[in-house]
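There is one chain below, alone, in structure tokens, taken in the form predicted on its own.
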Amino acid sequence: MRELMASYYMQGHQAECNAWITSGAPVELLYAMDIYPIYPENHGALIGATKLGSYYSDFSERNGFSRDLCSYARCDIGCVFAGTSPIGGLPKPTFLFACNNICNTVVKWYEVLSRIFKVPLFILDTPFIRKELKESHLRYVEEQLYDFIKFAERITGRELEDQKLKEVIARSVEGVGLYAHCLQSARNKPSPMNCFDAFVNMAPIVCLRGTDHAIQFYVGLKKELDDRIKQGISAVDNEEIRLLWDNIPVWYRLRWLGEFFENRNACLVADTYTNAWTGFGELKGNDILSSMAEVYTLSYLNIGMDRTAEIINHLIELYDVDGVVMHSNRSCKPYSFGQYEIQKKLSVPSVIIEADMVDERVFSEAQVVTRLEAFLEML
């Protein structure tokens, strides 16, 4: 996993033509123009995970940029004005390629990095979908993919290749398969792995969907999860409470959170996060462009709450949990928005516990472990 990642930031610098892109939109299409993607958010993670949060944080909070804002977006301007990061920073983009299905953050971040790297900018704006799927909706989207390959094609000088596109959605499309394989093993009793697993191994679908990289990667984790179920080996010794994550991790405590739930024999064998990227492998070959259209508007942050809700509670049946633990995240409002009332309409009890995805200054542990013991003692 290390040494894949190391290398795709490694290309990512050497790379002619570049694209910084947000993690909802359709790198297929980079990909397929031979583009290499560079991914922002995941960069912000990585930061988080090294605990340098605060510290890249500041480099933007001096500049200007709030504290309530996304820790993402501060962590990562914030390594602009710093120039340099826990890898050394992010070469320039050739351009930038922002979709607005996860948050509006990203809108106003690209919007902030277009004018500081004076590069262009395409925004692929998705209608969010309260109850139902309109074709109007699928039309609106569909001509602004349309859009987006005559701007890649007008500022790159690259063309897109049909045959090509194909290609890479075939492989997007089985590596996609291939990981929810893997997520879905957490559904033997007991798991082989947990959502921190999960968390740690989802960056090559985000990153790399679309490529040979990401299936190699997740046949060699789909074969040792196969021979952990086979050799009974479980990710929490006495495995007694499954539970289900909801929300981005607590990037720098998750060994923390690990340790907490396996000393009290619970095991978080599912969340929404590392779940929301399974949706991508519904693209199909024969009207393409109309496909993704359709995947990637109906993303998991893009629709209503009671859409939500229905998700949560398939999962928490396919996984077969006793409790939710609901992640109220600070820096993103999308998520963590309206989770008080997703939890009315659960299946099973949940406790909301607050931090920041990569923002250490927010986390009380002291809080959080009193939320966490109660809520076991009462499953």
The other form holds:
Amino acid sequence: MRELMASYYMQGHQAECNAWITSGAPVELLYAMDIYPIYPENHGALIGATKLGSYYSDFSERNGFSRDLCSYARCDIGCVFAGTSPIGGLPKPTFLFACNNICNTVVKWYEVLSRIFKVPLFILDTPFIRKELKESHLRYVEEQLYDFIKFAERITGRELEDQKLKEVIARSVEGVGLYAHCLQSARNKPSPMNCFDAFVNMAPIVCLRGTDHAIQFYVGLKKELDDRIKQGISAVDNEEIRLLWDNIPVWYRLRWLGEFFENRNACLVADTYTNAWTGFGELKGNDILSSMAEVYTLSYLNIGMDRTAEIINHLIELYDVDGVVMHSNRSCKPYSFGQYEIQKKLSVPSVIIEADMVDERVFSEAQVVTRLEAFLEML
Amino acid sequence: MKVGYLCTFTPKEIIYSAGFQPFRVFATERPIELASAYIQSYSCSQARGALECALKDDFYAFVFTRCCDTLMRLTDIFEFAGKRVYNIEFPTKIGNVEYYLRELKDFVEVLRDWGGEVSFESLVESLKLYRELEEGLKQLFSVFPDYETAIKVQQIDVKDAIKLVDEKLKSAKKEKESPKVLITGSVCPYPKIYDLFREAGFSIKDDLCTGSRFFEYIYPTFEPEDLEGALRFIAEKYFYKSPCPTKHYESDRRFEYVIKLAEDCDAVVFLLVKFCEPHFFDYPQLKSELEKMGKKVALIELEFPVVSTEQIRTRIEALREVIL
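What's the form predicted in complex with the partner chain like, now that we've got the form predicted on its own?
Then the entire complex follows, led off by the chain already shown.
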């Protein structure tokens, strides 16, 4: 995993042209045009996991960016000001590609980057599907996909070939299928993995979706998980309580949280975050752009809360969990606002803990412990 | 019957033409009590304040337009709180009129379901009235930026609003020209805050949702001939209204707009509501551009209801002293 991602970042520096891209954007178009995708969000997660969130955020804050802004954005912009990062910084973008199917924050964040680097920015604007998906929404997004192709072709001088796009889509669907299989191995009792394993192993489906690298990685992971099930190896020794995690991980506390739950015989078998990428497996090989418009518009964070609650209840059933731990994440408003109401619609008890995905300064250990302990006792 | 809305991109002309009273919802002087049970404390106080109003006051329905992430989720939260809501998907990327026209047509159907019929005649009349109000406000602000009136007219019948602006215009005294401050931000529904600037010796110009962004439009040049034409007129009118940081414009139109507004000002104050991401993302780079122009820039962060005006007064007076 570490080698794969090190090689991913290294190749980014060597690529002739690259695009910085948001985690919910249709990366298949880039891979089909040999444009190397760079993920500032993944970079942000990596900074969080190395516990350097506040360090790099500080570079942004000193340049006037508020501490209340998304910490992925603060860290990413901070690394640009710092001229480095835990992996030596990201390569300068040829252009920027942001899709607001995960939040409108990325639009502002990428506008900032566009002014810093003085490179073109393409916004793929996906309507928010609060209730039903309308034909007009799909047409709007599909038209923009055609616009994007023209935009990328103009900047790079490369042409998108249908056949190549079909091949990338096929690899993407295969990769997502394998990835989903890995996540679903946690349906086994006891579970061979927990959500912390899923968080650590999600980078290839985000960054390398549509390549053979992702397929090979998840083939290997699938085998390992299947073997663990056969041998009766579980993520938590005495799995008594099965839980579901909601929201982006608290990257700088993965190990701490993992041990906290393990010591109490509780296993967070699944989560809404890593499961969000399984939806991209619905892409169709024919009528690609129309299918792409639909799949990417209906991403997990771009739907109304009724539907979100339905999906969480489906995961509760699928993984047979006893309770839900909801991370109220100061950095992610679209993921967190509404949690109070979603809680009331869930079929099992839930608890909310306040934290931030990358900025460790807002983490209050005593408060989190109190809430979680009371919740586990109640279960 | 009152139909509440929060964002200046809401096509209030259509709501009015269907027989409803468009009512802009702001945070009030009331402390936020009930809303805290529905949304986290790191949401902006405009959202929490508006939710508080929705929970306590009488509205027939609420209309949202896609702007920031908070309002996007607030629509559902209002619905869960038992309110009748509709969300118009105003595009984030300004450009595709045809797409937005389809959204407006759907909205007309929703109003019909709510018991309000939109006809070509009623919509043209509504467009005429709102244009009269907007041009009246523009005139009033060119003499004296009257925020109390600008806020009030968003909560009363448009015909009464036109009369009110006319009366104010008759008695308005020309504000002295210098030194002038440009106040930029989202909403500030408390007239007393603007008074603080005047008391410190500033004349005011603004780029605010509770000020000029409510009435600054570039109107389409065609005359609508049918209902679809009138809806198209509205789509274009709102696409080319004073730009807002929640939207993405070709060639950084928002920055250009603020920079141009600041040209004849001595200072710029970013009057920002805490947790307002769209404005806070723009702030550092826009500040830097304004400083390159030689403008003095200050940031004042607000939370509603405003507890201490004296702290704000001190900041404004300090800025005034720097300019002298």
